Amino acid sequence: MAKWKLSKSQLRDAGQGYLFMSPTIFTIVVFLIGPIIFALYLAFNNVNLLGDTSFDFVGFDNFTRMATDDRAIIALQNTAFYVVIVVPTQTILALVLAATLNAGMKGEKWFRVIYFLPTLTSSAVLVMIFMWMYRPDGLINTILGSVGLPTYNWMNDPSVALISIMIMNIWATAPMFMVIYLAALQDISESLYEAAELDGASAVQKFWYVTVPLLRPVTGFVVIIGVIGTFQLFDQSYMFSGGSGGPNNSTLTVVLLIYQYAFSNNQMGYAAALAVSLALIILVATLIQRKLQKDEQVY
């Protein structure tokens, strides 16, 4: 077998390659694969990081102590409550959205305009304006009051608090998964619909047989681009409950608890364990998504 050399020329053009990407590098390194690294060796200690710093190996107990905490259990139902009902609304909302624009009609980059607004709103100004509007005499109330229907105490019952975070969210990222479901929209070509016109579908019937199947792949981006941002909710919940949680854990969600023991209780290891947990299950669901998602290109 014939042993395989570099030339002279080759490594030095190799080296110039690598010293040209070097910055790049450097950067993933020590921003992405370092803290990944340091976060899979804090889950494995007992960490403070208060006075003495000290690191003391406790194996995989971070990770069998979540099975008997009580708030780790919660948080992890209402981030998978949240993700159940938020993915879905926002996927079926930007596709219907984005229909209606590419369906011609009047005014439509003004409704591109109007809809894509909300996503352009910082995420902290957008909880300020629907903080105010679920206020119990706000905007919300002041509607549903007016047209006979019971209004609610949003912000401060545990049966209704979740849920108004959910429709601020649905509301907000919606506009942006609509720009691709509507790119997408424009790369169909008119001969499908036309044939499907002469064979006699209606509509509804062109929608769902011919626009439908081929946005299954684009479909299947926005569902996984949804799953990972609303496992890793947030900002919302904390600005909500004023970094609690509540009322009574009911906005509780994995990474606002990752934040309180991190921060708050100083209990970096478990924290660490709890953000690594958090990884692999968005990974198990991203993978689980790519696996039944087998057309991969738009026709």
Contents of the next structure:
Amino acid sequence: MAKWKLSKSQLRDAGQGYLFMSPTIFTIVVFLIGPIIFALYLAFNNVNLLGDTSFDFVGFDNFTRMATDDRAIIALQNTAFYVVIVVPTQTILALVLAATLNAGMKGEKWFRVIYFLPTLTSSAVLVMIFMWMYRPDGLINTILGSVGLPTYNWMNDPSVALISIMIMNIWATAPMFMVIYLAALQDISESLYEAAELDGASAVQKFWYVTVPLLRPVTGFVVIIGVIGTFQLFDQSYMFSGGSGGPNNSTLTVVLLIYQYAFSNNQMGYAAALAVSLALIILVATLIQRKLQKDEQVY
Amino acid sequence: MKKTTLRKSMGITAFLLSGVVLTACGGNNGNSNGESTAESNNGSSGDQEEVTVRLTGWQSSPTEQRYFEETIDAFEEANPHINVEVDTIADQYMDVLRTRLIGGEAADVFFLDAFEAPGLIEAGVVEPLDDYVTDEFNIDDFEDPLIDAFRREDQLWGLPKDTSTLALFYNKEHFEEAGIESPPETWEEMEETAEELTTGDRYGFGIVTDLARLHFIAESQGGEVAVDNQANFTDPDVINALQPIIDMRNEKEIGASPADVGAEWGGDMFGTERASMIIEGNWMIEFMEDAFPEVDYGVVEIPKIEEERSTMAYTVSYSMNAASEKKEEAWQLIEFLTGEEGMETWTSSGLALPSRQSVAESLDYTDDEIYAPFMEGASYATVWADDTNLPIINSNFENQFSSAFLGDQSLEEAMEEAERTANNEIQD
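Now show me the form predicted together with its partner chain, since the one above was the form predicted alone.
Time for the whole complex; same chain goes first.
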């Protein structure tokens, strides 16, 4: 750095540049970098905000505590299970929906609008509607019962509750990714399909050997966004369980646990440590995913 | 210093976010009454300067709201220079209140449940009231167990605004159909009755699985749920006392929880006649009148367990924010609301029972067929309050007890797990 010698005009140029950027820099520092640094600071402290504010530095205590915290482990298991089921399902569903909508059916535009509607609805409203449909005497059980299928106590049976949330979320988020796939599908050159046809490929083969490989970069994006979104599951499980994560911790997710520690138990330091750990987990998951994708790249 | 401001701004941001979530969930908030009353009093301030006191609480029904406003109006009439601004927190009251206290935005006077009180008192955000209380206020008039729930370290941190107790509701029609003459007197009798009442489409007994409801049952054999501010669920006396509740559902199949039948809560279950008997509080009376007026029911004291009468009492205080800038006026408000006149206006609704003996006498609930069992209960009830960690102990109990209740694990296993996780979470 010391090797550089800036002339006066260069300095003035740089100053001007930073001056123009200052509103953005200010916003980023106050609302993004500041909170991140503060959260890191909190994670290494025992924090009391109520009454006499106190910050006691405790080193890695907040992090080692997680290993013995059963609820943190349950929350992580629930969240991981949720990610593993929801991300592939919603990605495949989105791809299939997009492909069918791109096939040139009649009334395609209407279907696009209808499919996209769940994404436009506020998640709180969605949860309310689903909770109503999930009641033991609600719509879903009535339909299942009328065709002779088994019915479930969707919200109060610990073995089913998280699956209920999964179904709801897949239904609500798949259309958003469908739109992304749709946009990507329009980019695939018609000539590739023509060439495949000349080679005698069937519709399924065209989908499998032309569409899917060419969509791979988009799939990567969809999966990464999906992983990040599902790891942060909060609002649905919060509303489903009234904030408790019950029944029997079955809908307890990592973010819900963070909320409970931060706002109900007044242990902001431990909550911040959990949040930092979650961020690391998401980062690692994303990196692994990107690595895998790079290895597979064929074009 | 920098730390504090940053902390505050984060607190406020977080609070705003939680506000978004809450409004989205609840969809109703009744904070419209503050402004209108404030305006109506503007002219009559006299020589004293006008002061606005903020009051935070919750309201669970329009009827409750109406009586509450009436009581506040009476106060404003008696104290023309004080405006009361009421704002209602619709959901997750404690989370919101705590966040506001952290952000320095809390009201001057707020509702405080005895169950949550020790935590806030310990944090030093509640104003002790001893110095404000005058002889005229007649503090000895309060029921001892209720006011003691707000005493800590020899100081008084809140005045109980009212109380509620539990009693046994039974469906008279179902009793007639089954040919049962009188409601059960003992727990054993109740189980027998429940068995006779259980039919294909309804259960004899509705079970609410909260620790707040089961606490007195859990301690009926001499065990204690919390010892030294730590969970103590594995005490054999506690487990033995709770086992019959589980057996009623899983062994005898004569009881079920509201969730089992798809009801929102006990009142819903009883009102829709999916349970013939249920232990609920006096808040049910108004609910039944509004929602299920055609159901003919009776109320008796909770059947004796081990030859002893027992029930739960719940109480909420008016407490003062230690950071309030209008303590004098805030006290005047508390003094009125918990004084004989204010309490009589408020509790004449029947939604909650008075915490003052004199008011209980003057309202004459003891002769009312429906209210008498609740008033009787007040004399021997256990108040739902313990120490700072009760909320944590409570939530861990609920989580595990419900799984034992559903038959996923034995009660011993569930209680061991609950005790371990609770005491793990308590830490400091």
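Only the largest set of C-alpha atoms that superpose within 1.5 Å between the two forms is called the rigid core. Source: prediction; values computed, not measured. Residue numbers count along the first chain shown, from 1.
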With both forms fitted on the core, check whether the Cα of residue 284 differs by 2 Å or more between the two forms. no
